[in-house]
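For reference, the chain that follows is the form predicted on its own, supplied as structure tokens.
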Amino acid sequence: MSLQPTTLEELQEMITANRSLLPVGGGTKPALSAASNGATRLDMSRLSGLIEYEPGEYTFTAYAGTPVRDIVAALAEHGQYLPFDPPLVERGATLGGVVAANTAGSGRYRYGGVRDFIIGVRFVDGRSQLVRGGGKVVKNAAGFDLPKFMVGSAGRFGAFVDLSFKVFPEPRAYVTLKAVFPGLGPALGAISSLFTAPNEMDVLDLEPLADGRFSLIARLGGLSSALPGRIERLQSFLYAKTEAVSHEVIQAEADAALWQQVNAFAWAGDGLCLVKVPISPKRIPLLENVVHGLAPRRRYTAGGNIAWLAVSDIDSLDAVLNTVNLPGVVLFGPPGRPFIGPRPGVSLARRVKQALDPSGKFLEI
């Protein structure tokens, strides 16, 4: 069963009349958006469109059901963008879905993730009341930061109505450098060296290769006239200060095509579960030891602070993550099981849910 509100009033009426609701947007993350066990889908796609956009203030407000590609197109007309690089844009990801799932792409490395750019939220809670947190301008913030708390909420506290974000000027051009290292240790050593070096990178990803080597992928954005010199300095640094054994420079259309594929998780293949795991570079060797055979397709983004694992056996991964004390959020996979591994912070989330949704109109935490 699916409900599809077209106005705020309809949304409030539907929440009053129903329970076990799951707000959904574009359905691009089926493990989070597919209803199970009798849950009712609350399809938010009809509440869509830009409400307010102030290019001079670098802020916008849009309905939660707005496709991110529409936001990207509107921002691009003014040379602006969402620096946290939301994934699954071409598949139809919505603004509310990005916030609910806390999904940021490889581009979050330099400026931060969804929580760093959301400044306001309005949602309808389990009592059918309209709740507002934050505002439409960057300086409008005081008290409990409700917008940031709602990031990653997976539709458990209420249904988003609209969201406000700050944005940045978009770089005029990009270039990507892929450097190959003989193993994980040297690649992590290079990441550590790059953290303290004067290289302003927009992306720093780590990718295992089939032969046991690792590829470090850096993307630089800026003025096209400055990029050749910057990429040359980065190459020189890697060969002088790290154990890089080879490299490849990717530019123009090839660069854009590469990151479009990464944004769509094309590397993960079809038919596999995709799990996001917050981690740190120091813990990557521990995770590599236990998931090497379980997740032959994997990628580390945000300078090694996020692991993306493509697996066929979600139960085995759940057991492994519990063993190494790492939480996981399932994006592609069976419905009704969005969280695996340990659940840090769940006791606080349940207390907030009791305040916002005391009668359990939305799915349990």
Second form
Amino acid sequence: MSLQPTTLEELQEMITANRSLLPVGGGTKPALSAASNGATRLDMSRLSGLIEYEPGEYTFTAYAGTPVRDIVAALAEHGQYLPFDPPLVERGATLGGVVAANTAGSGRYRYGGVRDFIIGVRFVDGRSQLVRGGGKVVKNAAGFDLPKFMVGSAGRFGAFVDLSFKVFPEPRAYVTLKAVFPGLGPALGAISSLFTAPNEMDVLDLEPLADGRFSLIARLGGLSSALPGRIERLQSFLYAKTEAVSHEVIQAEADAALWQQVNAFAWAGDGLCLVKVPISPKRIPLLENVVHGLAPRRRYTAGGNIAWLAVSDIDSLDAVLNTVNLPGVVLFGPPGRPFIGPRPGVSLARRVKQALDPSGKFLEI
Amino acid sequence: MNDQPFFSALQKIYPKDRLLTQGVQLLAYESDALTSFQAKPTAVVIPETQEEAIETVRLCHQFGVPFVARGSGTSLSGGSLPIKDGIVIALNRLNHIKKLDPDQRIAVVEPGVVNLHISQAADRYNLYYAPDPSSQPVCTIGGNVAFNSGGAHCLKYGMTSNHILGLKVVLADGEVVEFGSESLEGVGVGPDLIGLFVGSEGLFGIALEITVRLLPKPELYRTVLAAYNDLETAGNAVAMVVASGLLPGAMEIMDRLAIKAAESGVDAGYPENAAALLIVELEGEAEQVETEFEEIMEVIKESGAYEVRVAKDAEQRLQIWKGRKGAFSSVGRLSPDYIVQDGVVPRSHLGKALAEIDRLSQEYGLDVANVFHAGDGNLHPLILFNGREPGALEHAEELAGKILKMCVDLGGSITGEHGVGMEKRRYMPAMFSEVDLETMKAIRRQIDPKEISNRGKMFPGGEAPALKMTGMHPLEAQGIISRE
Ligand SMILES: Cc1cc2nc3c(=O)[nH]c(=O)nc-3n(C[C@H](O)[C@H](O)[C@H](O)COP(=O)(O)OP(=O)(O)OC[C@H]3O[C@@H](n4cnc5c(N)ncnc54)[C@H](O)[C@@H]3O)c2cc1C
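What about the form predicted in complex with the partner chain, after the form predicted on its own?
Now the complete complex, all chains and molecules, led by this one.
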């Protein structure tokens, strides 16, 4: 079954009259948005549109069903952007879906993820009440930080009506540098050297290559006149301080095209499940050991702090993640069981669930 | 308190020197940096291990005894004010940096670690902990977590919450939960529990272990000090910098009175006769900063500044910051008492907000010094008064209230970083609906069913309480706090 509210009042009525609801945006992350086991889809796409955007203020408020594509376009007109780099923009990801799934792309390395830019939320909870948390200004310490809490909440606590964000000026130009390392150890060594170096990067991705080597992909953004010098400096750093064996500089359209593909998870190919696993760089060797047979394609973003695993079998990955004690969330894959591996802190999440949705209008957390 | 069994249980955990019950011993804990509120706790306990803290919380829950966690007691909103018939859990001895890993740019620390000590420990790896409240030489990371504290350099990299990756907490009913990780992604899977806990003002329980992210120290700072003939022009300069598309690490304004205070307090050596000073600081990779610097100087030149100074070295930079960072304490020299507010307005309304504060200051006949985080619209009006004059505090409080209402009316917030605490409880309904507040309370009750953790803070009481130094404080009337 599927419901499609067009107004706030309709949304409230639908929540009152139904249960086992799953709010859905653009459906670009099917493991989170396809309804299974008798769940009812709550299609939020009609509550859409930019409500408020004051370029001088670097903040906006939009209905949760707004396609991120529209927001990106509106911001770009004023040289602004979403620094957390939400993925699947071209496929139709909505703002609400990005928050509920907590998806941030490679660009989150520099300034942070969804949680670091959301400033306000209005949602209808399981008691059909319209609740607001946060506000519309970039700094605000009043009340519990419900906007942040909602990041990653997967529609388990209510349906978002609208969301407020702060944004940043977009770097005026970008250049990408791709360096190849003989193996994982040297590549991770390079990441740790870069961590304490003065070089600033917008992206720092790690990609396993078919032959067992790894490439490190750094994207630098900033003022065009400073970029050539900065990229040269990064090159010299890599050759002087790390075991880089070769490199390639990617600019202009090629740079834009590369990151558009990464944004669409093109590297993951078709037909595989896609899972996000927060990790720290030092645990990557452990994960690589246990998943390389299971996950034919992998990518690490945010300087080795997020693993994206394309796997064929979620159950086996679940088991493996439990053995290495790393939680994961499924984006592409069979619906109904998005959270795999251990669930740290879930007892606290359940207490909040009890407050916001005591009668289980939304799915279990 | 006649809770003998509770006390006997505490005595089993703590030796005499870490279980304080005598009047003089308790004196230091009676208030925080908002000194117009005072309350005497029944006891202060000083745990030295996480287990002791956990045991204490469990006992409090079992016996229904309210508690207040306390770091260094520098809260400006009455957050660490003790509760009548309750105990204070002083966390200063839980002050170990348990791990500092430069390869992953993280540190794992206990709550009593002083903010600045993290940066000092990370310094040899060329790393630092970014959020820099002016109180950073004394305030603790536990207090920072409770209040989501900010500082002058939070424009680019955010407040405390943006730098916390993992937490181990004991909830108010004694359950110990851990969430987040050593990953930059923090919680990353499921709702952001770190986001929920940070800024909860001690209402959920006590943070016992905190994983923070560290940043590489900026290679280059470019610090510019610009002097203006009036405050509004300085405010407009901020809007111009923001509109230029550059992203400074800090943008701060001080007005005439604040400058005067800084001069008399710390000999800042600022340009003479300035009605307003703007500090803009760029930070980051040298080549990028140098290029940005050229652009920002163009903007500042256009902004109507009558004098512009650029720090030539680290020493001159510190000199510029010395006056700003010492402004609060310097204001103390100009006036026997002051209250500080920290409302937020949308940045494009800064000029309007400052003009309105000026008008209110004249209407109330009270001096107001402004020294604030201009880049994010976070005002810090310091309202000067003489507490010995009858009615003066109430008068100043009324003015403060008007300023907060103005912030809300302009689409802002009643607090940017100091928190609601005890002081701003009654202004919460100006920002949040009854449903919003009820929902927050419902969450709190699920986590703290007996409402023992920092009872009485953040949410408005049954009647609107007012700050009063004369007569009985409304909170005393409600039996929440008391004076002796
Ligand atoms: C001169 C001066 C300048 C200041 N400048 C700034 C500034 O620039 N920016 C800013 O944001 N603030 C500023 N402050 C306010 C204050 O320093 C901060 O709020 C700080 O975070 C408080 O830390 P503390 O250790 O003193 O906490 P305390 O005052 O002891 O406690 C604050 C709150 O935290 C709770 N708490 C403490 N430890 C824990 C814990 N482990 N777990 C859960 N709850 C806990 C307490 O119960 C209380 O509610 C300033 C204060 C002063 C006096």
